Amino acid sequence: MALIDKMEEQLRPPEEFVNVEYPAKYITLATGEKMVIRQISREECPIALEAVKPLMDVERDFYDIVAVRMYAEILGYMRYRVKDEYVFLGTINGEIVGIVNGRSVNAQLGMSYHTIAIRQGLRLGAQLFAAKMEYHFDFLNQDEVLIVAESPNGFKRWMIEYELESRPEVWHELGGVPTYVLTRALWEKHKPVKCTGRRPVPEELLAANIPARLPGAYAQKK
């Protein structure tokens, strides 16, 4: 066992960069229903993958790649096997609504991962989206992060309204369309329209929404 131990040990990649827990956070929605922002840990991910798992066979605006790929980043970072990652849930009445991770490359570095929203209409993946961003840019310091889109829509969301950077000559660990950068600076001009949200997030509505569950259309499915 303790070969079995150290073995492990060498395995797991160091985490270095991702040394700062991001501040939960509550959004107030057009329907007046309070979606909760927050990071988890290795010990909620497998609350996530099942969340995750639904979506895998959904063709429409690519949410089967977008969930197969976020799938296998979540159970990487669960395993330890994904340097510096971390996973947001976004919840209403501890109902999952929403998931976005991505991880840092470097200390001024980020890297967007994936963004699924699973409620549609509120612009929730909008709101989870610039949530990360403010991880990498306002909590953990970095001067850029390198982004991908996988469906056209991702393009509109992300390319198109924040004015991305090109920068095809850097390329991301997903593929998918050549590389795009959100700097500081964008970031800055972006920030009070896309970034929402209070804190702290009062104790009776943090209860509410841990520990998290899965969405209810995934029971009335069965």
Second form
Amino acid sequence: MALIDKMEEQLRPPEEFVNVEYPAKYITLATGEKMVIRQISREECPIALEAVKPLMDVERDFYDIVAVRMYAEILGYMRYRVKDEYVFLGTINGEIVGIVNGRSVNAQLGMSYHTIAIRQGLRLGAQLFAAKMEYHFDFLNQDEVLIVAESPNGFKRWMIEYELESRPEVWHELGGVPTYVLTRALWEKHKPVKCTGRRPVPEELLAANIPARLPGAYAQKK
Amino acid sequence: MREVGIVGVGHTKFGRWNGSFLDQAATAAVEALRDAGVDLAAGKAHIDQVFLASMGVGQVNKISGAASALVDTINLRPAMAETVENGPASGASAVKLAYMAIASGMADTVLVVGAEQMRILTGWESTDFVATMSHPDAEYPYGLTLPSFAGMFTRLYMEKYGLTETDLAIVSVKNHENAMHNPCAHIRLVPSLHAITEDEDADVINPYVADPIRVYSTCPMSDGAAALVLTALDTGREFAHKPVRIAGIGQATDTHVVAERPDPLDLFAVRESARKAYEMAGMGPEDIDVAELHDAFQILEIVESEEVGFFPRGEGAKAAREGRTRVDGDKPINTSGGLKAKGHPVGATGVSQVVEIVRQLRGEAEGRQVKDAQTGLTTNFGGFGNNVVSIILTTKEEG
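Form predicted on its own already given; the form predicted together with its partner chain follows:
The complete assembly is shown below, putting the previous chain first.
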């Protein structure tokens, strides 16, 4: 093995706590379209990065900070520089309409990173956020998820609607803004009205969504 | 009394306005003045009076005397100026006051602007802001909100007339379809009737706001502004458009406390305001080719369509199911997308409704045009029906 590979091995974090794959699901949206939510591997990260890039200069609703940070996080996942991270795509007919990501801190604790809805008006972000909470609680079997918000929209959707517990003394990795926590009890309380979707995704529907393709338009850019 | 007509209309895109309240109001105002062909150079517009309608400019934006600021912003000094606050009926009230100013001879040409910024608040704050129109002693302190009124009202109507949630969704889908043709509409997507009513995911993607009211049977919170130029028809002043005549205006109030009404389902003020407007116009419901009814909740479009005399009591939903209220139906309602999809910046709504009817009567409602429309009705609903203004506009000659 070349020296660089040994060095690289030293640099890569071990993967310990994202040990269960999130099974893809689909949701019928208000328009009748089917959105597929699925976890992606590192091989699919380049298109996720491309999908996020156009939002990096959109100041409105804090898309810029969310997009820039998400870009870095996905890049960090792709290049093995973040420990126990995962990335989900939301796609409609293969088109990327939203992305969420997060990581596991340890076996009991999850950490939500970012949620970005590329297509607006269909509460896609709410569904994608619910999917990652579902992953932490129902598949990784964790007890709590640490959450911060960088936009008023995020604060309304997560902190208020999920009645998150304020825990400012806990340090979230996203820069020390006030931390909130979704506990298992809160998840169980809100899950019936926040989380939906069906499994398995019919083969034909899944095939129509893989590979993912870039969004056709960004309403945020107008 | 002098005859009054509308010669200019302006309308911002409803939704989120990334600017100040005054910028938004001025944008609609300037568009209306340009539409009327008014010379915008300082001192040449010859606008005698400006009415600015807004429910929240004082409460939300912390601006008092906003009409004076607007007049100065768009160089209409020394026009007379007043701000009109009458809850969600502020817009139509301002149109009524403009009509009175002209009809009385106090003014010849009047600018009416309705403007609101609701998206600078959280959803909860907006709901609270709107709830301040409820009775300050008997309703508001107990936590009653407009969605809660609408929920109870809808449930009662369901029990009495057999209305279903699907009936509400049918009205909603129709209005969303209309909004797809309105470039000023806040929400431009068409929900699938099946997806929002029967699909397994429906309870999450179309959740209850106040049972049985769901997200897709209530209006969004919107920023927005709309404006009109009204003028006397006897001055000989020329404008870019032939005037659309205001044939009738009616306004009525009802008990402020909804629980004090003998029958809570009886929207007396809607019926009475329409009756007065019909009487003044010398017309009846049969003369109306197109209507904009205040559908802050889908139930209101249904019940108002009955109260203004389009359909018998209890049959508004049946008419919607049969497609009679669609653009190509015999009583097209909310061709703009209504409050449901065009949006509901409360103080702007009454003005926006009139803008849509003017566009319909001018034949400018591309994609949603009602064939041969000559006469239209607007109903602007304040409080939970405690102060309602109805306006009839026509291109027909008087008499």
